[in-house]
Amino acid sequence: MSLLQEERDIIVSNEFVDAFDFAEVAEFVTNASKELFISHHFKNKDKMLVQPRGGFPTYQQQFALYEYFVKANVDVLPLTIDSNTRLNDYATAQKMLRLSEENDKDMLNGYPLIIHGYRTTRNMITNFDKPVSLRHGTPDARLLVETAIASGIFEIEGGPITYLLPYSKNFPLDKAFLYWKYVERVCANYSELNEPINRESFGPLTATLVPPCITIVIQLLEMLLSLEEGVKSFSVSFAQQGSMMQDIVTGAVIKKLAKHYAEEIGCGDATINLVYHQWMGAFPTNMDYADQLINLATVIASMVGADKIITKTRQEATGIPTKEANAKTVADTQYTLRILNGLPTVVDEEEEEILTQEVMAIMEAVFNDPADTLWRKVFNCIKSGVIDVPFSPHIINQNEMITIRDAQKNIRIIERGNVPIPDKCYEYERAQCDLTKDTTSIVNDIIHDIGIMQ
């Protein structure tokens, strides 16, 4: 037997899990439908795919919420895992889904996956036949994420970096990178079986004023960390920034990047895909404006070339959407990709060179770690600056680099702390600011460019 599935025996004999059967699920994986798998939607596709976000406590819930989205037309499935779950306390979920099922009232905010078991689960999955998409933001998934791939979930979101620097405080950096590794290593093994597992890393990070520069350098990375374990399809991602030609650049710069540096390290024949999530920060209370701001996301998706879009709904700012408000967010998302035809080609291309700078003089420091492992690497660079996530919370992160809008809304860097950015593009980026105000003038300017959509 080998070390890994030594390892996965130890994680599934867990009290709240149900007997696992290995061979079982293999078989299920090997025989499954084309149709659950998205990387194989990815390769036949002649759309942009839309996925919402959704997840209900219990069954029946979830189930109805399916529905809806199916008669919506949605093309890929969400299941939000609660954030109970997310942290591992298999107890409480288990509690508060026995409670929401006896009282009709929502104790959890997602579906409880672990406590529901891959067996109940795959019951819905494969009656619905559309890939699903796991949500969570767990730092340690691995049980989670066997759960997910033997209820026939093939997409797993995520990563050590992106589901922690923007979520936890003092979950270690180290084990994260340890726990995610096991993932890879899991999706990889099962991608042997039938089409690839596909593997997406969360681009939107914390959503507050995080630099393009710094949003791919991670998505970059967690590719790398993917790929060097077997991973054959991954997703990089990031999410609406506030300045359309800035999202474009983006766009570009990331999918250049990405096929570039999985050549750099042999893995020119894995699969990448560019998606794409509407506006995560603080949103409008009017519901007007945010389905404005919804429809303007799903425009820039269609001038980035995105292949996968990830919806919003217009009751973001008010608490967890309705299964009707859901549907209707795919249903206008549908609409509008369905009208947008033979779009403009827009690049700047100055921004365009300026990125690639500032992403590859990042890699650069990155790779020149003297550690063994990229893992590693990268475990110090994050501790030492080298890569500095605005706004997270966790110890780890230095929080030196400071962040504001320019004229135009474009993120631009101030003060860049440890990252090394090129000279170059550091005046770059101060000219496009003014820095004359005093420092409570820039204060009041950073709030203000947190709100900036409400």
Contents of the next structure:
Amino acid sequence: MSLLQEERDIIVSNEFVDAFDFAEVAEFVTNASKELFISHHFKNKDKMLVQPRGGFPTYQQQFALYEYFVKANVDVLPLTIDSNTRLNDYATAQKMLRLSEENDKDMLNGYPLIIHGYRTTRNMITNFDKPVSLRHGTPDARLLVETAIASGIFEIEGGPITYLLPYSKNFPLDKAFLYWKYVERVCANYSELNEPINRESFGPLTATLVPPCITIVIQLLEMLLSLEEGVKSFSVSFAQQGSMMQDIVTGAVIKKLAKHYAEEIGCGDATINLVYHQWMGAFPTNMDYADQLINLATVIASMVGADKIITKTRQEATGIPTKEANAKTVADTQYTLRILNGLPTVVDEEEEEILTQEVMAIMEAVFNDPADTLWRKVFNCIKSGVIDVPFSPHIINQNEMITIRDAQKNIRIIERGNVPIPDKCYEYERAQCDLTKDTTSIVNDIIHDIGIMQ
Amino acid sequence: MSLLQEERDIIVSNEFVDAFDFAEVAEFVTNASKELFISHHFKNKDKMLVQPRGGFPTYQQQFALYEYFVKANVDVLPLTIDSNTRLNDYATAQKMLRLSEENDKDMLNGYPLIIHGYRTTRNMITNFDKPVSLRHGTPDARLLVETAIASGIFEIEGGPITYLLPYSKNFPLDKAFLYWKYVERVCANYSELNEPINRESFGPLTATLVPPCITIVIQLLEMLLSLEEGVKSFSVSFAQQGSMMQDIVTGAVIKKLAKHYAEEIGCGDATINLVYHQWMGAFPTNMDYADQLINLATVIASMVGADKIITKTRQEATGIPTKEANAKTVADTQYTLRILNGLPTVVDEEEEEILTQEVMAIMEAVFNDPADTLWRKVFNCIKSGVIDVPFSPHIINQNEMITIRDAQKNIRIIERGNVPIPDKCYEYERAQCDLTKDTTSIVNDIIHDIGIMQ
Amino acid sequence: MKVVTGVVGNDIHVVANRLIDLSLRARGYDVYNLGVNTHLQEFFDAVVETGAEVLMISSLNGEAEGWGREVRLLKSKYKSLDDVIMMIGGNLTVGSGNAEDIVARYKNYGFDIVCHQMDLNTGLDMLQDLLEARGLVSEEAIA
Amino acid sequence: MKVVTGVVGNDIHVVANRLIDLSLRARGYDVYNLGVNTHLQEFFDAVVETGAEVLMISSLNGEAEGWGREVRLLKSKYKSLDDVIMMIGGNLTVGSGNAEDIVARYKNYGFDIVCHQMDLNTGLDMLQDLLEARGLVSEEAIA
Ligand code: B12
Ligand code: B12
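For the form predicted in complex with the partner chain instead of the form predicted alone, what are the coordinates?
So here's everything in the complex, that chain up top.
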């Protein structure tokens, strides 16, 4: 028995899990409908795929949500996991699921997949025969991913960096790398049985003033860590940033560099997709405005040329959206994609050049780290602040980089901290902003820049 | 007494009009608040102005509508006139106003300005102290415009072509030119008393597969006819066409050529503004979709760089919108303009070149007509089909030009009729479409192309 | 089967009118299209003149509400029009209204088929059904 | 005036927490910020340790509903905490709820000030008012 398999056996023999039958799961994946594989849809699509978010505590609620989504002409179904399960606190998840069922009141902010188990969940997923994407935010997602694939979920979102720095305060980063290495290998292995399992990185990070160079670097690194382990279908992603131009430039640079670095490590055969998230930051409480914001995001995603868009709802500022609100966004987004024609191709060469230089400089610093493996290099660079994510709650994050919006609402770096932004680029970024202001007004500007869409 | 003044006296001594006091009106205009003049706002604006549509039968309803608009942060108020008044059928307008008041049920699709009179209406307009735009569609608008300006309405939409070809079946075109000449001169005269009265042409025409070259030619001609008479502030306009690229190209060409032709006739000192209409064709009945369409229009207007946007509502397909629905669009549009940042500059040189050549060729044909005045030249050209408006209900219109959408949903000319589209351009337009289809499928395509947003 | 059609009153919305013309012809009807801006009296004159079996009125701008009540009166002037199928469609009220009320009201004005905000083909199918019910056409063909 | 603040439970939404920190300081409070992912027990420990007069909890991800009911029990373990002003704010329920019901529920859990989906400054003004009412500060200054 391989070491990996030994580890897998240990992982699934958790007190909250019913007996796990690996042989049966492998057979299920081998014979699973192509429709369940998003990688298959990416290959054959002629339009941007639309995927909402959504997870409810009970099976019945989740099933009803999917029915709504299908009626709204969804392309990809989501399975969003509750925050207790995300932090491997299955006991609380179980308790809250019971309370939710008993009191007919939601006590969980997502679907507790481990508690429901793969046998039950697979019924639902094969019933709808649509690709499902697992959205969680879990640093240690080993059991979750085993359960997900066994359920028929063939797209796994996340990664050691993107699901840790925005989602955790204390979870050890080195452990996260190892746990995700496990996930990558499990995905790579299952990918040999049928269409590839798609892995997707979570580009939005904290959704709060993250500059594009940091987003792209982290996307590229998670992509490389995944391809290294044999994954053949990977999606890089980012969220609407607040400036149409900056989004278009970010899209162009990320596409170009993903190809470049994948080829560098000899993985040019992998398929790389681009995913765009509708605005992930603080939403307006006015629901009519939220609709406008969502529609604008769809337009920008089209200008960016994304392969998939992940939607929000008009209730984002309020709380977990109802299934009706969620389905509405899907239908609306599909409509907008249908009527949005004659898209121009937009290029800003100067901005692209600056952003490319920034990303390549940070990537080089990572590669130059003396550690022996890529994940250790990345680990060191996060620890030393070569990679620094604004508004990360995690203790390992440096929090020394300061960003602000310029007049066009582009996110600009005004303090680079330890991030090796080349001097020329750094001067360019700062030159776009008014830095003569005193600290108090800069702090006020930052508060304002966070609430830019409200 | 000048000839014009004699004519004015006759015009206003209509049985439906209370005694008209020209001296008092002149004094009112001279001392009127600058806020009432849209020309003043165009001069000082730092954002696109937002103007809804809207007219209700009774004074109370119109007043309430304005209150809603002001709460929604409107920039320009509309006064939309009912269709009986548009056709100078004041008797019916009066009867229907009475029925509306008695039965508490709207029997008119707009505000019957003549019946209400300028004294009453002025109270309302000065009360709100916002610029008001007169929207009518009247071939003979002489009395209407006198009443409007006397009421404090300092923007007059329309023109002899744009308010005739889409809005009338039988009204004599030559008369329309003369009646509008009157309107231009009245506007020009009043413009000397305070800020200029702004004239605006109605670019949407029939809102149904009108190719951009026809729209632009008609905009330019109405602009010239107006500037000739001394008008100093003029807005050219067009409506969303279905392809973002075609809209951007149309905007660029119309701006460039408006300047060019205004200078040609020595009127380079006049201010020319660009107005964009949110989609004017058949709307989706699904109101959520209508919201998307409206938002998309706002985004495109921004890319086009319009000075003013005229909005629709989610109830467009249903009927005259409620004041709530109308105010919602205004608030939504203002919000979108606020959050839409980092707009790229987009240029398609080839398309611009082709469109410029088409417009200039038609303009040249008009100028080469042997008649002695510009309006007679234009009259002859419409009659002979040098200018041909698809889906015009007017008997004088040739209806020989046939247009269809290409794969990017650009409107393309596949039959030019008598319109002197240069061969090179004509070939280019046709080359974008699949002309191998049989007539039945082309007819089906046209039906589909009309309903493209539904 | 002869049909007189057009858009009633001061209404100049011509797009549906062009499509109705095309669709009726495609279904095999003899079409007399009076176009937009056609007054009620003109419709009746045309029916009499052509001997049409169907009068199909469009109204889009909401004003039919104003003309509708005169239909019964006008129709009563001509004895020979009792069997003519009277049909109206488009947008039959100002603002948004309740479809059921609207249909009832227009039936009361004297219309046999009322298609408020209804798809054209659905409306033309209703006409076909009524013609069949009255034994005026067979299921297969109109012309 | 000492305030202990942080985000309760498994919640990692940090943005409001950073702004609360800044705003409290700007208003002159002594701030002990425990950050995100802070368990109830840790909050109480910190109040005891620092002798804070105010405990200001944030919850954004909806899970406070789950923790809330344990507050009274925990608080009752410490006699000395009776006078501490207990405040909670953010997004206090999963999905959308009726603000009035929510406030009543949390007051019942033992909170003095409940700010469901309320602007931060409004909430801080409420705190100021309560402190004044209890005679703990004058109208002018906190510190
Ligand atoms: C394009 C348009 C115009 C163009 C018309 C160009 C032209 N000459 O045709 C312009 C801009 C000039 C225009 C002007 C006006 N318009 Co207009 N216009 C429209 C719009 C956007 C689309 C109409 C259209 O072409 N649709 C495409 C065709 C194919 O669809 P259709 O007309 O709906 O017809 C379908 C069905 O109704 C059905 N049908 C139609 N007739 C019949 C008959 C039968 C028997 C059957 C079975 C079916 C049937 O078949 C068609 C195909 O499915 C509509 C709103 C909408 N629908 O989105 C407003 C609309 C019809 N207009 C309206 C109004 C009020 C006006 C104006 C008075 C201006 C104003 N106040 O805003 C003037 C009219 C002046 C006049 N004298 O009538 C209102 C009517 C209000 C109401 N009923 O309560 C509408 C609904 C807009 C609104 N919400 O306010 N308009
Ligand atoms: C950015 C964001 C994220 C980022 C967070 C990055 C980070 N580490 O901070 C990411 C993407 C990582 C994320 C993750 C998740 N999120 Co989140 N997130 C948001 C979002 C969009 C904005 C939050 C924000 O930063 N706002 C800006 C700050 C300044 O405003 P604020 O937090 O609302 O706080 C203001 C007030 O509430 C008030 N306030 C706050 N605390 C207090 C305390 C007191 C005493 C007072 C007086 C006032 C006060 O002051 C602030 C300024 O006005 C909100 C939705 C929204 N609001 O638009 C969802 C939201 C909070 N997230 C939500 C959820 C459920 C999650 C997840 C569980 C994932 C999921 N299922 O979707 C995970 C959480 C995992 C976990 N362990 O908690 C839900 C909560 C649902 C509910 N309550 O019903 C929301 C509402 C979205 C939604 N509609 O579903 N999220």
